[in-house]
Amino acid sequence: MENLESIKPQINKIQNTALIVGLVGIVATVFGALSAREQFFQSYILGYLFWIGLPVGSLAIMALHHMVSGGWGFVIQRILEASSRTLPLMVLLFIPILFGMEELFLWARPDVVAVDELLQHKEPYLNIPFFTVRAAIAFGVWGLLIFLITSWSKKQDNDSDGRYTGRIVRLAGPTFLIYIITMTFMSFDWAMSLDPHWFSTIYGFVFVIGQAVLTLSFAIVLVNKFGKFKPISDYIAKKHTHDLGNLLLAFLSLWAYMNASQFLIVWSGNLPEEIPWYIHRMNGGWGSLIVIVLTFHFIVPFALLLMRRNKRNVNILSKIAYVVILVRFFDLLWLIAPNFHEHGFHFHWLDVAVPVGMGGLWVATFAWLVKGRELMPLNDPRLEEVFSHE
């Protein structure tokens, strides 16, 4: 791990000022929840869904790195594995969540369920024993499938014969798939069921897209920073960073597709029970910021994103990257928010001081992490043969 002495006085100092930030938020944090108790769990719950993103959305890039085996993965599996890795804070950082239910969710509220119909229907599947359940399944399931590729990572780096890089590419695909079904059910749990009598079988697909956003955004911004540094800096090359740019653009205009077929559909049908989510976050200061999560989540990074030159200037693409994770949290604020607040916009600054202070014990509980292994996968057998042909 010679390659990485020479970077990790930039990982230290990530971390160390991730650390400081993280440290000032918590004081905020915990001030914020002892004078506005409601308020702390609507804003937790926001901070929350935008940092499970990274861990979860890493195993997927992961997978699907491996499924194809493209030089741009291999660039960015050592920062994927360290993210990946970070599941079990989140784990930890979900049990005030457990604590909240009753000022998060209505189902929760046995008083509320008692004189809703709707509710008391989806009351075997909405209840905080089997919600509990579901969430401990699917960290388990991540968990497992986090560990195994990891650990083979690691194994292969003392390995020559490739029969760990064998099972991982044996269990990319799978691990794709559940991750998929899985986050899905999470989404619906954790985001929809926040206003219990609207519904999407489109939703699922709209937080995994984000998700996968959000991760590809998160590696591109580090490969600005370590590309500049052995072992990355001898096999990056334009063509990698132009690979990153263009899976970026394919899952922006996807997020954009999703979300377009969403709207059509329930506005198309103008259901009742369905409509009333759109006209809430249409109008009251709403509509105005889902005009600037469309102009720079998709429109302006989609031009960018077409421009050849940006994708293979790794400078020019980090900052579309930097533009494209701030306004992902201000998707995810149009998406929660307003189950929490029918009379118009509504931001406190707990909605910044958590989220800042999860985020700094997330950056540097990776900065940790990635500091455990060398920048690439050196002794992966694929390695060679797939940077000989490019």
Second form
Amino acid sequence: MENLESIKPQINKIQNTALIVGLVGIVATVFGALSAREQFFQSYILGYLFWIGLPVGSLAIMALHHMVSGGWGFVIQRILEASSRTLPLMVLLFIPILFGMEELFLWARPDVVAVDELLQHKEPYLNIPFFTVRAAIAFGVWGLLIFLITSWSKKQDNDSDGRYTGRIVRLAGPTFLIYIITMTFMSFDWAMSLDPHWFSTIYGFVFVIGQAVLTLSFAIVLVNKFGKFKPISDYIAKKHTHDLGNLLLAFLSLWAYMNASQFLIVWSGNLPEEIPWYIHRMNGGWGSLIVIVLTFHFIVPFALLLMRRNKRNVNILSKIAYVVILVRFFDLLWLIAPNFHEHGFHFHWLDVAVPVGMGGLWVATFAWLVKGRELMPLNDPRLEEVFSHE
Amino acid sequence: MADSKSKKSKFEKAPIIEPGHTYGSITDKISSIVLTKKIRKSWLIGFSFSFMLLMVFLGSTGYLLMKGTGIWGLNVPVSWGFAIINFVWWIGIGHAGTLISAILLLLRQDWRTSINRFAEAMTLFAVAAAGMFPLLHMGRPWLFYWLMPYPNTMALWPQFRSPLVWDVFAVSTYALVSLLFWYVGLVPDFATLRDRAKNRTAQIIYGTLAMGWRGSAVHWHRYETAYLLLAGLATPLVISVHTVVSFDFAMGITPGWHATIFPPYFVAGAVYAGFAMVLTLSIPLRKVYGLEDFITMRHLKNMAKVMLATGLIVAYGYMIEAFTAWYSGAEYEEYMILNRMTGPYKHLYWALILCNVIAPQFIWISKVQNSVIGLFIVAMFVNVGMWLERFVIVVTSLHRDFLPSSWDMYSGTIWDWATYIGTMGLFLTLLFVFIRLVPAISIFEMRTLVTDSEKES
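Alongside the form predicted on its own that was just displayed, please also present the structure of the form predicted together with the partner chain.
Below, the chain from earlier opens the complete complex, with every other chain and molecule after it.
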């Protein structure tokens, strides 16, 4: 672990700052929960859906990396592993949602369901026990996959034979598949069912690609921070940041593609069961928000990432990634908040306090986990081939 | 040292070109298919058979032009039958070519080299076959140019809000860029053929096509730039084409068509069908022409993996469609999916699940992955399955519409089948002509692999 000596003070600094931010956020959150209960839960689910994207998205990008095993993946591998290992924290943070079911979900209110035929039809799926069981299954499956992959990856560090890498590679394909299916249903449960009358078959993909964008941007920001120190500085080269930039370009384009497809089809069909979702989100200030999101979640970074220079300079790339992370939050705000405020733009101080508090805790946990292991995988038999051509 | 070697071997990739080849042997082997005078018996048999099918196409088209689309099985709820099914099927097949040549190039996947030329040709011919159907379905195909927005005395203008008009632009742009991409990639090889041809006519023809290529450093530099730019252009195009094709359905409000998942699910389905077709064609091709050294097991395996991955996306589409039909609580959506699964076309639906969802799962088994026959069988299942998928989407969504009194059954007539099989003739004939006249594997790109394979060994 002597490799980590130069970088450790940096990580400690991040950890301490995050912890302070987290604690302040929690105090504010608790105050908010007592004074504005309903708003607290609305802000809470927003913050939760933002931060859950990191551990779960990390699992997915880890799986993608092990399937294609390029150099870009090895320099962010340990960042993704630490990020995915924060899942227990997110499981813990899920519990408050179970106490706010009636505040959040129309289908969880017996009085609403009693007079709504459609919700009665959906009751076999949309009910609190089954909702909880589904979440538990998803957390269990993700936890198992994360545990297997990250512990094999750690064992590989001390093993000259490539058998653990072999196991990871074999598990990567199924992991990716399981992630997409489970995350689809969790996005239906946690986000789409906030408007229980509305449905869209592409919604799972919209959510999954959003998580991929967030996770990759996060990894880019950190690889810029950590890449200035040993051991990552020994490995990282311009071509890796170039690849990461291209990947981000592809993910952002896919995000735009999925959203544009959904919008065009719903707009063109103009059916009473589908179109209200967009009407709420295009009027009363929400419409301006999505224009801003579209500009900074797609148009501007797309144009910047087309230029080779911006992808080969990790400082510039990381600035773009910062912006994307920030806008990702507003994209989620646009997806989630109009469910509660369909008549116009609404922003409460808790919409900042809760996500920031949650984020403080998350980042502190991440920093604590990331310094516990080597920052570059050792003894992975693929490393030699990938890094030998420089 | 021995230890590290054994460690490496497990992760070392299988060769993309068998060892022992030199520049000369590659050029000889590939160009000889084109430049030998003697026509192979196997080629002649294949070509004659395809040409026969092409005649079936011409015959059925001739009769169609005489009688009109009434000879097809179309009826009122099902007014889009074989024509759209076959159009989507053929266009989908074309997608693998662009994916292999453009996207895999951008992803720096060097194994694409030996199959890209062939796959691109397949794209062009598949698009040609696909284009026949909307044209013939128009009733008066000779007026096809009315689809284009051009100033005319009839004050005729396309309806730009219709995805069918978008199709015209998407498909024609795609065909054009694919043709350019294919031709640009061929120029250095045409020059090789020009230099090696003994026959004066061949020299002149290949020389003209080579456009004065001398292989200077400047030529190569410009070539590389142009090729990369075309690859960048082709990538969004290939996605846009099938997206627009899916819009043909999804923009309307017919239950079973109006689903937001359609664009990504159609694109994945297209790539899926395309890779199945590349496998179907390249497996016999490598056998007959002895190209096993160039189209190796690793190629077949990688193609099978892409097929599996896209097949899983397609399966995801089926699953989400069925789930959402119930979840939506919309009466017509629910009936549509129930009708698909248990109605009069249920056999086709379950056959499609067997072909598209169950059959490709065998690729997970390494024994199947390593068996040429196994992959060929799976690919055949997918070819059939993807045709069934389009049949199920088109027919089961239409044949029982909102008004039960107008319900009807649909099946293709002999003319539908003749036209469909006839386009296979068109496709195969073009393919046989291509194999005979143009190097089916890129000679100069294969040469670059020689130095790579030497470095590795």
